[in-house]
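A lone chain, given as structure tokens: the form predicted alone.
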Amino acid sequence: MEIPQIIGAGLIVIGAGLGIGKIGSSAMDAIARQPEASGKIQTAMLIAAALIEGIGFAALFAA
């Protein structure tokens, strides 16, 4: 690997891996709000979180 794609590789999973601490974090507040609704929201939360990951997978492998 030449240097511009290690750096691309790393920007990518910084990317991911502040997009999903964003979703936790999010999701955290909400449950705390209404903790009737959590599992919807833990759900959604899971099904987000796994599409931000198949993003970035995909952009490692373009990279």
Given for the second form:
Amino acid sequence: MEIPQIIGAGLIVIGAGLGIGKIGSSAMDAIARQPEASGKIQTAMLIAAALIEGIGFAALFAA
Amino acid sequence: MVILKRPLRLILVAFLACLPMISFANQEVDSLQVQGEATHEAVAEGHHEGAHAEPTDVKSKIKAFINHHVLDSHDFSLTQDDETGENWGFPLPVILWDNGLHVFSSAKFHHGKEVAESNGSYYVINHHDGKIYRTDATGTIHENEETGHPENVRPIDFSITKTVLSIIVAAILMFFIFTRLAKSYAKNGGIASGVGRFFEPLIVYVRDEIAIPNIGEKHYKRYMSYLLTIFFFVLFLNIFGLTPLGINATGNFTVTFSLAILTFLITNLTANKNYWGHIFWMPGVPKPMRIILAPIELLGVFIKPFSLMIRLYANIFAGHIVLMSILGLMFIFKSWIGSSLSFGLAFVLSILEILVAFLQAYIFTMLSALYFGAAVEEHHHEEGHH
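Other form of same protein, the form predicted together with its partner chain, not the form predicted alone:
Below, the chain from earlier opens the complete complex, with every other chain and molecule after it.
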């Protein structure tokens, strides 16, 4: 691995981490507000996180 | 606890069921350690020189071991002793099509060290990529000067490799577990028995939480068999990957590729005209936009299974690499603090990997169900569905 690639991989991880963290925090807020809807919120959260993760992995492979 | 009772109970049951596997996995740590100690001694004595000039320092040895682990291989080696060169494991059949069928045992390769002869042709395993190449009696491989890739002819390889074997074992296991579960309903009057008590809630979960909400009451039954198969297949292979057998099936590109192709085919072959309408002539947007959207949506048809493939592969692959690197730290630190730290970290990571194994099986099934749901959706007014 060359140095630019390592930096790129780090940037990808920062971006994906921020994205998934944001999803997680929003989902927590939503569950705290409406505990009875937690099942639906969790499902939506997992799907959104999985989509971001997919893009993150695709970028990691490109890096 | 207010947060959904059923999934929590499910995860708890899953953890309990996998506990024996964790303790089992720890044996791998021990055997690795023993192996590593043997390596140290060999390095210290300075008489370790393999036939292929194997790396001698600990770091590159660990790297080579990890690389070897994540790749598919033609024999099933459980562990090996560096000092004596002994391997514990068993050979697997090699099936090649190279101007005629060649079937022989991979024991002929002597773990990639020797040239195998079959019906007058000679084959050798290239130790860089683990693939079989045709060669001459001395086993020379002509490598490309620039790329370093071998230029020898590669026969078409139908071998039962480690990955293929683990897939077959998973399939047989699934067949027996679920036929027994189905039969136990008839015998016990609608109550699951034995190991089925663990799998019944998972099946009901796939139906009630994945299939029905995403596909809809009307169509979900058509897809249930596929969703259940893919869920348990991915789950079993993920869990197999955590045992010390050193299997890495779902962390293999080709396996996840085939799974994604299945989802792709089922989505597109069972799609109704609304689905295609949403792709080529998106309703509810201005006409010029529809022309721009059509190629993007068409690209999306291929990106969806591609992301399925990458996600599963990368998660399992990365998990294996991280876990083995943490285990490898033990041999680099060579002190009781480093070893116990890496042991504790590996233990926690193993538990995390079990969670990932379930989560990835769930995500794969979930997204497949989502795509199927989009393919059979019937109302016209909803936007944002591809």
